[in-house]
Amino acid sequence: MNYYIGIDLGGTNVRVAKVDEEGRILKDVIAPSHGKEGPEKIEANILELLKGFDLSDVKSIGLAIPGPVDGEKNVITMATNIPGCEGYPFADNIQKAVDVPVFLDNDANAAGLAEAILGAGRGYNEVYFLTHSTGIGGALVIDGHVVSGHKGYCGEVANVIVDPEAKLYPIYSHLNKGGVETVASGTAIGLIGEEVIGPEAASSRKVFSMAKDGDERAIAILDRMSLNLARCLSAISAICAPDCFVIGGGCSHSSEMYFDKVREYFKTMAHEGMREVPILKAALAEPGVLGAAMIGKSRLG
């Protein structure tokens, strides 16, 4: 049996776990990440946490990062939630300290890899994973390997324009007007809810709850969101032609409120041969840290 370490690094917390090749977590720990205190502090904290794990039988360490990663250089290219970490040699430094191969990847890629290998996408050759949460990201996984693309930007679909006439809120000034994240993410649902309904609908959770109770305004917001998600999936299907889509993230916990709508709209837009491609709900409770562990497994083969 092979064993792997997964490190899921966020702006607030970091989770470290020892995982076997079947995705069973043998030991894990959650601690503050010190994400705003600079790369040296983050790295020192990770190394301190690793002291609590037996690494003698570990094949690799995978580090999932909130932002694009250059897979060839094994460094972060953009790090909004952990400022100052662009280009910092986390992988090289940690590998030298513990004498275990270390690999970096984007957190959405890691979650997608976990779902493809261990979760809802298991058994499919080509899986496209969409994370539908505060923001929107994605990952293309083919035969158990993430396709990273130029500087790690493959799958970063937030900027795909799906609704060019939609309002662009100031929070999204760095994205295209009508980009899918600006009109269909959890944050966008809350912004639209507050504007259309009022402060009582100023979060995606509240909009979902109101729609469940039959509020026609909330139902209309989710309908438009579903249309825009389907537009995004249709565009992806024309380029990647995956065997399945897997949708995870916080919004997917309310999948019963919109997945069927997304499927219906998708069938009206996709090429005829793609219309029956399954759109599945993510299955794993811990995709972040499991995916981080699977990064090394995937890279080493």
Given for the second form:
Protein chains: 2
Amino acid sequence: MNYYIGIDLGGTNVRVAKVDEEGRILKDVIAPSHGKEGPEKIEANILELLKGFDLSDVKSIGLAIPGPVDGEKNVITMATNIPGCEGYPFADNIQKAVDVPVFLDNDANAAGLAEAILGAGRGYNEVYFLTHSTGIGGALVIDGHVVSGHKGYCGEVANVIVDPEAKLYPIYSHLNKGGVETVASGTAIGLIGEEVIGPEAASSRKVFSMAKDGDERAIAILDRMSLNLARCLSAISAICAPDCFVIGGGCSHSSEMYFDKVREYFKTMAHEGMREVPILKAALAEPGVLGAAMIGKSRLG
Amino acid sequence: MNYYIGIDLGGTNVRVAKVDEEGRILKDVIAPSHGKEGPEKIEANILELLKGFDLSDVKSIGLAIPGPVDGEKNVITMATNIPGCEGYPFADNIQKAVDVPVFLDNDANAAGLAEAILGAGRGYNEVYFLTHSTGIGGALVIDGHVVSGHKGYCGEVANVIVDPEAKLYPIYSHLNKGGVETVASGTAIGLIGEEVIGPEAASSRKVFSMAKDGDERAIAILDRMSLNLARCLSAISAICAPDCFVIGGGCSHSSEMYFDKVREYFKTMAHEGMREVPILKAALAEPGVLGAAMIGKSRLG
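The form predicted alone done, now the form predicted in complex with another copy of the chain:
Then the entire complex follows, led off by the chain already shown.
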């Protein structure tokens, strides 16, 4: 049996786990990440946490980062939640300190990798993973490997234009008008809910709950969201033809409220030969830290 | 030096060439393909043509097909121009007859592979190739390998919705309203030209020519086409983040009339980190038969 360390680094917390190749978590710690205090502090904290783990039988360490990563250079391209970390040599430094190979990737890529190898996408060759949460991100995994893309931007689907006539809320001024994140993310659903219904619908959670209670306005908002998600999936299907889609993230916990609608709309827009492609709910409770552990596995074997 | 055979099979003609690993064509024949006469006749014809080649030093044979190919099963999924060939074991049969490994792929994938390995995309890790011709197809090549996708559908971008409010001409009733092929292909430009200007603009060639002569209506049609192509490229960039785009096909021979516009529009829609990604004109005079030869190289080495 092979063992791996996964480190899931967020702006608030960092989680470190030792994982076997089947995805079983053997040991697990969670601690503040000191994400706003600069890369040296973040790194010293991670090294301190690693002291609690037996690394003698660990093949690699994977570090999942909240932002795009340049896979070739093994550094962070952009990191909104952990400012000042762009280009910082986390991988090199940690590797030198503990003498185990270290690999970096984006957290959405890590979660997608976990779902593709161990979760809902297991058994499919090409998996497109989407996080449907406050934002919308994603990952393309082919044959057990994350496709990194130019500067690590593969899977950053937020900007795919799906509803060009839709209103662009000011918080999305950096994105395309009608980009999928601006009309179908959890945050967008809250903004639309507030505008169309009122303050009682000012979050995606509230809109889901009102729709469950039969509120027609909330149902209509989720219907449009489903159409827009399906448009994004149909673009993905035409552009890279995955064998399955896996959708995770906070919104997907309410999958019973919209997945069937997404599937219905998708079938009307996908090429005939792609209509049967399954749209699956993410299956893992801990994709972040498992995916971080799988980063190293996918690179080194 | 390694040698490969490429066979570019079309509905009208078939071309067979012996190629070295640098893409130099050593010998080349072109003959009628008997494309409408069924798979046995097509195959017998190919075997007859192969008799004219010294195969003793050939590592593999690649066969490029006008339609999607199931890479795993090495058979044709759909073949409009060579009817009756779906599922027919061309690869197995030819391999048995000549005792050289045979690999099948789609002709757009083959052309994309040639451009990625030998042409404009040389040196880039991830290349998205588009054929901009009577239709719009494409190919995704990562690290010298074509991504096949579900049933070979990767790269079949015709259906990517870019202009949902545009008219859907009856010949495109099988595609999405606003799909890129329905608004930006050579055929679509001819239809739009005929409707907006008249019979003197009923082909893309005529529209290009009128625009060159300063006709404002033709210029406006090409401007919209460029916007719609850029929308498709921006979707591709958000979904799989290639390191470059390569555009080939008949329309690209008039690249000076629209590539700069496409680049301009693309920059307004792509994520900041993707704006610099080059949009290149295909460089090879013979991507079909070279790509066919490279299919085997990319599979076996």
